[in-house]
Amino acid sequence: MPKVDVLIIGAGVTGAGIARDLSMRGASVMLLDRGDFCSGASGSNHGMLHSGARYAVKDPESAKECASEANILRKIAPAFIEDTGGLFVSLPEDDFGFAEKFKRGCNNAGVDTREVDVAEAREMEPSLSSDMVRAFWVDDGSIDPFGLTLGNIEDARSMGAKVRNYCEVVGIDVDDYTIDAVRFKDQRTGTVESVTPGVVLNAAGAWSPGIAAMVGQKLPLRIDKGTLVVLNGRLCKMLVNRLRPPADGDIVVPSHSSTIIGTTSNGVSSADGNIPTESEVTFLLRETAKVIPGIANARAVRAYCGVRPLIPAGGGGRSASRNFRIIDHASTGVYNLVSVIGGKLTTYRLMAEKISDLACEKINNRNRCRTAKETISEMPTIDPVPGIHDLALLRMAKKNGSEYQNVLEQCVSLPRGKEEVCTCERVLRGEIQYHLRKGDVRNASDLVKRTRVGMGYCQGGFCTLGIISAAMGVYKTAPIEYIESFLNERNKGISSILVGEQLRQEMFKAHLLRSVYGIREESR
């Protein structure tokens, strides 16, 4: 039986750089992951770097930890940022006094903030309502989920963790206090593999209760979900906050080609079966149209919900804390399991870290964290190439990091590596089989993460039929159930949003894949 340092169990941003971190000290890793990298809350989110100025008031060590790793991950993962910056804007029916303790704790936070006029704040972020009356910039931004952890697994890969997804535990042997063996399955063979870990990291996110009951260990958490809705085109330049106590639809991100706003909050039992409902995807709509009217009048291309796993204190909602805890398992009997819960994509390097130190002594590994100087990926030079668009390009080199050049070398060589697939997403041929080829990929949903295809205005209504023809170039032959999964996943993002017009489109597009090309969608 293979033996490793440390076993880490979920594959998200936490994960990931927990990875990275405990190989940059030496130690032997193992990542594994039930599904798909990044499936969880990692991968469900606004894709906002906070500031901390939105925890300010109300969470001042949050705020604190925020501002500090923001800074970090500018540093160490330019290629997956944009600095937008943003604003904090009240509105005539907000509480006018929430100003004055925002901008107090701010202050007293270290958050970098500046109070500017309605018109500077009209003038920076044309799309903004008339009807503000007060107006602060921050440092915000936005990032990429699927790049800053698809970056931080190849970066554990190239020190030589191992990294395996769609591997779910399926059973852990304990002996005298301490795990000996963790079996899972992979669910490509169906083949059950074993490894000796000398510590068992869960960082499995809203899953984590049920790797820790496998042990007889109890894990309180609270499962939040939380919808967001992703609207064609960028309607604002700036990360645009609601000035008031942290409330559902106060949040507007623009997001490489879309804006994305929400979300919402609201405590459920379960971490599985949850979908964006009607009313959630209305609700948010009205309420971020008080802020950028122009989203009455945009159209919603998708919609999408996460499991926040909470800390369970202080409340539930909104009330509940968004900062993160290391539970060691030795104080209730098990010496070497370690559990991390609640946090925030964008303090996910520090709760890596937290949770490597501790990890690091169990097994006597003395060597220090470098994740906070050494770099992940910077931002690619990008030259022009014949018959690739200059925004293709951009695009690539955002998405991949330091992956870009093996990616173009792939779009450039092939001899139709530089036909554009997805005209939304700007997607190359090329692309789509270099992510195919490097084997992570099982279906056109995992697709999505690594290239953005279908990701667009059509949701994939123009590029299916290219995917497929991109897939026949690697596998050879038609791979119908591949697309049929990929057009379920992605009529569970729009179910929510039809209505009138675009109702009437999808049930066309429905009706041609069908009949033309005998690709069958599950009713919605």
The other form holds:
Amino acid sequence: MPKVDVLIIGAGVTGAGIARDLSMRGASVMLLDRGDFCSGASGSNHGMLHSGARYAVKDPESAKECASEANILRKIAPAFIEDTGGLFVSLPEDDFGFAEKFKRGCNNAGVDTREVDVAEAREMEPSLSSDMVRAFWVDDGSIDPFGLTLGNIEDARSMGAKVRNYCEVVGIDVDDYTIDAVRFKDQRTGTVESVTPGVVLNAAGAWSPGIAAMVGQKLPLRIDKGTLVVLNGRLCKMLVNRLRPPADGDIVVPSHSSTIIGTTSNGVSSADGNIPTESEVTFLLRETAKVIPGIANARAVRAYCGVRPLIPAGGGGRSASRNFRIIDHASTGVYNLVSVIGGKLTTYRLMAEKISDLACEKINNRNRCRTAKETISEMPTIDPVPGIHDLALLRMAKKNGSEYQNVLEQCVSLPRGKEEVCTCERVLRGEIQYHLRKGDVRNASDLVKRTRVGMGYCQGGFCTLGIISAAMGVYKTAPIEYIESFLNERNKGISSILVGEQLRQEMFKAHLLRSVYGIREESR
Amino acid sequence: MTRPFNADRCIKCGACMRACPVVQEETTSMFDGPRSLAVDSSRFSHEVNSLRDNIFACSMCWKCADVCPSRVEMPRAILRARADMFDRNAALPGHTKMMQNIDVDGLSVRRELDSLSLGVEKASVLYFPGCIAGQKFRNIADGVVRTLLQNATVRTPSGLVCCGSPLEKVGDRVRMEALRKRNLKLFEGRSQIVTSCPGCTSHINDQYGVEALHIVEYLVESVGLAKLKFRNHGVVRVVLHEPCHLKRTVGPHAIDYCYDILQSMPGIRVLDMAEPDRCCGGGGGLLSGYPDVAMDLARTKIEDAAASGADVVLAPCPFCVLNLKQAGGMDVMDLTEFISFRF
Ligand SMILES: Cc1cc2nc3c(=O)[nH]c(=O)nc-3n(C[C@H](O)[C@H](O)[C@H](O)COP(=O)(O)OP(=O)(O)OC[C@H]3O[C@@H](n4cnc5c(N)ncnc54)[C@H](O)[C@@H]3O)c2cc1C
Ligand code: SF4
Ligand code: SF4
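Right, the form predicted alone is done, so what does the form predicted together with its partner chain look like?
Let us now look at the entire complex, which starts with that chain.
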């Protein structure tokens, strides 16, 4: 049976961060996910790089962590972060006194903030409502969770980590209070493999209680669903927060070619099977339009939801601490299992550092954490390439970070590699083929995470055909199933927002796919 | 923040991209095309600078908006983007020259002649010749005046300057406004403003808040076809190039009027040609910004016109005439000048 120093379960941003951290310290690492990378919360969050301001009043510890981690991420992952800056704005109906608490909280937590007068705020962010009564500048930003997670994974791989997606942990064998084998099923082949780990790190997010249960351990966790809506185009330049005690529909994040509004907070009983509802979508549109009136006329292209793995202490939902907790199961009977719960995208690195410290103790590795200093991905330098639009190059750099040159090389060298497959997001055929060849990609939805193909306003209406053609170039067969699964996945996010332009778009898309190409989607 | 006008309505049918004459002629490797420029790229508003490259290769023909099932007005968004990114120091050479000419004496072309000046006080019509008919092709202006005088009294105050349309097309709203003010002073009085350039006509209508008529509109609507007494000067076979601005931005009936007038002339045979309303390349700042592209479009137009077997191609627009004449290979004449010889 193969052996590794550390086996990490769950390749969200936390697991990916741990894999990189431990690889840098010279440990041998295996990282597994039952689905694609980022298929949990790390692929369905708001993408906000927290300055800490949001937590300044209620959760100063989180605020401090965010403030220092955000600055570290700006240095180590500049390709995946947009320094948009942020504003907290209050409306007449909001509690006026909260602003003072906010100011004090930020000061105490060391979160950089500055009150700006309303006119100045409007100049900084012209999309804001003229009803606004107070505004604070903060150092929020927008972050690409896919890029960040995949960037960590690639870096870990380059140092020897074995990282596999579509490998579900199905059983854990314990002998003498110690895990001596972890069994996992490779979904691609259906075979079950085993590995002997020195330490097992349970980073399965909302699913981590299930992992703990495999060895009879209890892991109390509150699962909290949050819904987000994607609007076409960038409706604001800065990240906009509502200045009030954290509530639903508070945050607007400009990201890539879209604006993401959110979020909601609802306790749910299961981490699986959640979908965004129409009432959540309507609520979010209405609530955020109070701050940015343009949202009322904007085009919603898609909705999605994620589940937050929250620490149950401190009440539920919004008032639960966003902090993380590391649980060493040694005290409850399994010596080499450590679970991590809670946390945020913004603080993933710190979580990874702490859990890696503990793992290293257990395997007697004395190397220190270096992740705060060494870059994951610089923003690549972009030189013009004949036949490729500047904008396509810029987008490619922002999505791929340090892999940019390799991706570009494929676009230039493959026949038809420079062809634009997705014109909404300016994704090139070579880019798609690069990711298909790499082997992690199993279906078209996995391609979306890596290339943003199909993320634009036509939601896969046109790139579908380009994807088929690009995939045929690699697999030599027409993967119609591949496409159907992709379209069905897109549809999950579309059915709750089917009104107006997006409805017309879907009618046109259905016509095109059915009558011209003979592709059928599941009835909705 | 700039959001293109109604861009959210796009359903990505591609009709605009297929219909755009610049895309047809040059492919998307040279010109991004209407949807890409006005709808797709603008979604990355923070990265909008990479539009700079070819946003001036749009001829402002409005064909894209015409075919759009969602009524997205892409040219308006393109104009707005041009205004947002206006930087005189980064202008294309032809546009710089045009702006220098404006700075010298308010005309978009170099002054070669004294400005047209006709002084019948209380005339029923104020003729606004514009830069091309006023300077480059005075024969067109003379033809317009001859035609108008059949049924009206005419004045052209001295001191009229460029209407400002070329400045709008390059994004220079400040100078455009200055010209508007100069002209508006001279427009005072009760005369009906008549132009011979569809670009001037729609610019004055849209930006000045006063009504201007293109000469063909004036002849049919105000004078009436019945009062136009044409004589037979021999058989001529003609084709009509339908100028973009006349067809799509001036008025819904202006092109029909052109045919009505031609059909009421004894001896004139109007022949058909392929896509008579496809842009000739003369407008939108294309001719000065990208002369090669303008020439490509003009050559295609001339080929189509020649294939019809006509003796002459008529274009009721001095800009089209200018561009088509440069392509050569066939007689080109402004419709109004042609009319003026058939009374
Ligand atoms: C709606 C929402 C909005 C948010 N917004 C923000 C924000 O704006 N900013 C911010 O900083 N944070 C935000 N967060 C928090 C952030 O997304 C999470 O804290 C973070 O992504 C957690 O990452 P993770 O790796 O711990 O968990 P996950 O990403 O959920 O990863 C767990 C992984 O474990 C895998 N797994 C489960 N079972 C098994 C098994 N048996 N075998 C193998 N693998 C398994 C899953 O497939 C999954 O990929 C938000 C969260 C939500 C839900
Ligand atoms: S106005 Fe004409 S040239 Fe410009 S984009 Fe539209 S169709 Fe093309
Ligand atoms: S014609 Fe209109 S709807 Fe169709 S692609 Fe162009 S802008 Fe979009």
